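One chain is shown next in structure tokens, namely the form predicted on its own.
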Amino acid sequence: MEPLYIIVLAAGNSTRLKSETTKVLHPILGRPMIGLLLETLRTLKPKKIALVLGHQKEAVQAYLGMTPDLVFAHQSQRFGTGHAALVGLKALKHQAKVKRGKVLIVNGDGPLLTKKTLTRLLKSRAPLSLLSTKLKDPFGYGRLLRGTKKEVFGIVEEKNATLEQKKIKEINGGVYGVDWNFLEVALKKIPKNPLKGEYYLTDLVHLAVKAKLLVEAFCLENSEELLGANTREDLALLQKVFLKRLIKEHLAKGVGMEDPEQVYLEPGVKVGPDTYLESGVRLSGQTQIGAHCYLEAGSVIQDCRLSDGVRIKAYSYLEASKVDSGSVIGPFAHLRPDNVVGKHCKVGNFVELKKTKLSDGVKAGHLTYLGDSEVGKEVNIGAGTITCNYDGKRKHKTVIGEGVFIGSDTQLVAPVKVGARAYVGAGTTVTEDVPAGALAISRVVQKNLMKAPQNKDTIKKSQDNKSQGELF
């Protein structure tokens, strides 16, 4: 197999889009849109991919790293599409050892294109080749010329287009594959266009049939996979389309979802067969779900991994922690980074946890805050428990041994241990270590304050000892 080359073009600005952040920079379903086609690109294994940039070209260049298939090229003037591709061409003879072969030209904006599309367009064996679609109102875009065989014998724009060329419905989709030596030459011929002083990469059409070479034009059923973003309503239109692809593909692998419309999920995320969405769950970033799992309405997860059998109930939020089989979270649980549940534990209602691991068991029903904690297997955690975990400058941790109960509106001042089977009585503030079994409680005396009954006589005898100066 011939080897193949790629140039992403990737300098535009982001006028349209009335943003600071350049284009490709802009999240699809949480991630730039750049990285989600670079994903896709390389699976179709190239030599080198060479990102042709321009405005916040550093920006770019941070975010993507640097890796040994990338080659970044600076196109300092904006001089079209086909200076943007010589100037590619450019840095991909400068670090390619074999010039020859295949080179795809794609935009930085189109994050939906398949590998299946882009390997189809590679296997033509025509000295160019091209992706094409039919739309309704093809106002605005390069028409796609063929002769009475079919063939491509040219690309028209809108602004150039006559009457007749303005009803075709076939538009040129913008990415193209060509023999390296045919490209080679090609883009140094590109007339510059009088009007604009650019150079349009579409010539490449009519070069290729003024030396009598073959283009072949690829066109695709399906229009949504040459979307590109050029306003807000593009991105918006980008991520719909996506996020629809995504939610297919995990119905096909046996995920059941309420209403597949009001679920929310990112490339990252993997959930198992036979785990249920209700409306309104979110997934991001590298959330795993297992199998057999229930997600309630609301529940938002981030970057999280639960094992099978994990129940979420409604609205709970949970960030970068992991859930083992068995454990029900909330409703209304929120888990910040960094805890670890284990298996058959009961995290309920407005329940906090922060760097905490719950062993085996344990249950904190409603209205507790765990900070920076460490707690043993079938623990009971009473309502209104926390951990003050914060001195003002450092955080300390508490730890608490297995089989322990802890009464409702209990403080544990870090740092501090309470031991195995030890109980600690509701409303204490434990600012020493509990010794395994023992029982710790701190209370003020309790003090009952009662009036008098209120009958006649005392009533009579109150106000004789008020005129008598005594306090009753």
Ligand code: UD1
Given for the second form:
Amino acid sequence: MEPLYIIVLAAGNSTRLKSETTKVLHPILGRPMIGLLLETLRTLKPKKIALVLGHQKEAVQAYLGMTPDLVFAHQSQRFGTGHAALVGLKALKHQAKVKRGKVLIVNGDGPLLTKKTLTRLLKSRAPLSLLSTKLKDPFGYGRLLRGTKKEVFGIVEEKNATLEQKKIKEINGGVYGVDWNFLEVALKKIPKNPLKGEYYLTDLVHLAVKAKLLVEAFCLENSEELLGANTREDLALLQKVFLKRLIKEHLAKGVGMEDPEQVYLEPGVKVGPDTYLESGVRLSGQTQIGAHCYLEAGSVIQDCRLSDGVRIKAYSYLEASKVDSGSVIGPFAHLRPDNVVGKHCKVGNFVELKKTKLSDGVKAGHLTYLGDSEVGKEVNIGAGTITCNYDGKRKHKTVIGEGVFIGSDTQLVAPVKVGARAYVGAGTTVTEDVPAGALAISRVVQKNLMKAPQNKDTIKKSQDNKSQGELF
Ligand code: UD1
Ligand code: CA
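Starting from the form predicted on its own above, please write out the structure of the form predicted together with the ligand.
Every chain and every other molecule in the complex is listed next, the one we just looked at coming first.
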């Protein structure tokens, strides 16, 4: 097989996106589009990939990192796609051992290409092959010019097109398979476009025809793969298309969904079979969800691991945490990063966890904050329990032993330990360690004072109380 080289054109600025971030770093499903594109390109096993960068080149390089298969080429001024390809080829020449074979040139702003389509394009024996498709609204794209025998003889850009040419629906996808030798010669011959002052890579077609070389265009039936991200509207559309693909894959693997159009998930997410997702579920980052889980409406889960049979009730927000099998979280629970929730736990409404380990069978049903804590098996945390883990300077730990009962409205002033099977009375502020099996209680003894004094004695008593500042 002849060697394959790739040039990615990504030096353009993002004028039409009206963004401070360069186009190829804009995310599609949480990942910069250049990352998605490279992932696909690498499956073709090229000898080298030259990335032509300009605007925010350092940021793109920092994101991608240095890898042996990548060459970064710098296009200092935006002279057009033809010039960018020349810069890319020069960089390849420095690195390539064999200076022949096929060069795949792709626009950096078209991340939806699939391996299947690219493989088909690269099988072409023509010195120049390209991908095209028919669009209902071809505005903004280059149009393919075909002769009487349907042969391709040119590409005309929107800005240069005549009214008649603007009616052509078949557009250039910006993906080319070019013979190295032809490319080397042709790139130097591309003329400056008089209208835009740029060197158009699309002029390769005209040059090939002039040299009597075959140009082959593969017109894709499904145009989605060739969508380019030029505007914010395009970006949203690209994401929608990509998401639809992912959703389809998950459905095929046995994930149930109430409404597939109302689920968001990212490429790094894995979901087990027989798990059901209600509408408005968002799964992002490296989230892994086991089998037989049930995620109710509005569950937002990022970088978490859920074992089998977990239920997330509506509108819960979970970040970088682990939840073991059979546990129920929410509704309206907030798991901030670094929690480990054991098996068959219950974390109820308005409960917030941070850096907390709940052993199996822990129940924290309502209105609670547990931060920097370790909670033993089968502990019951009463409503309104708060770990006071921060003293204004540092965070401190709370350790609660196995089988402890924490009464409602307890404050645990960390660092503090509650021994196994201890009992903390409701409304207690725990400032000292509680020994195992003890009852800790810290509250003022209740007094029941009557409103209407009944005799002299009670009048006297009530006056005494008032002088001590007590109120009725
Ligand atoms: C280009 C094609 C058009 C095609 C469309 C498909 C040209 C002249 N036109 O148009 O026929 O229908 O793609 O999406 O090629 N870039 C550089 N350096 C430059 C200019 C551009 O690296 O000097 C990069 C951009 O970052 C981008 C890619 O090349 O990734 C394409 O440039 P863009 O301006 O988006 O071209 P289009 O107008 O979309
Ligand atoms: Ca484009």
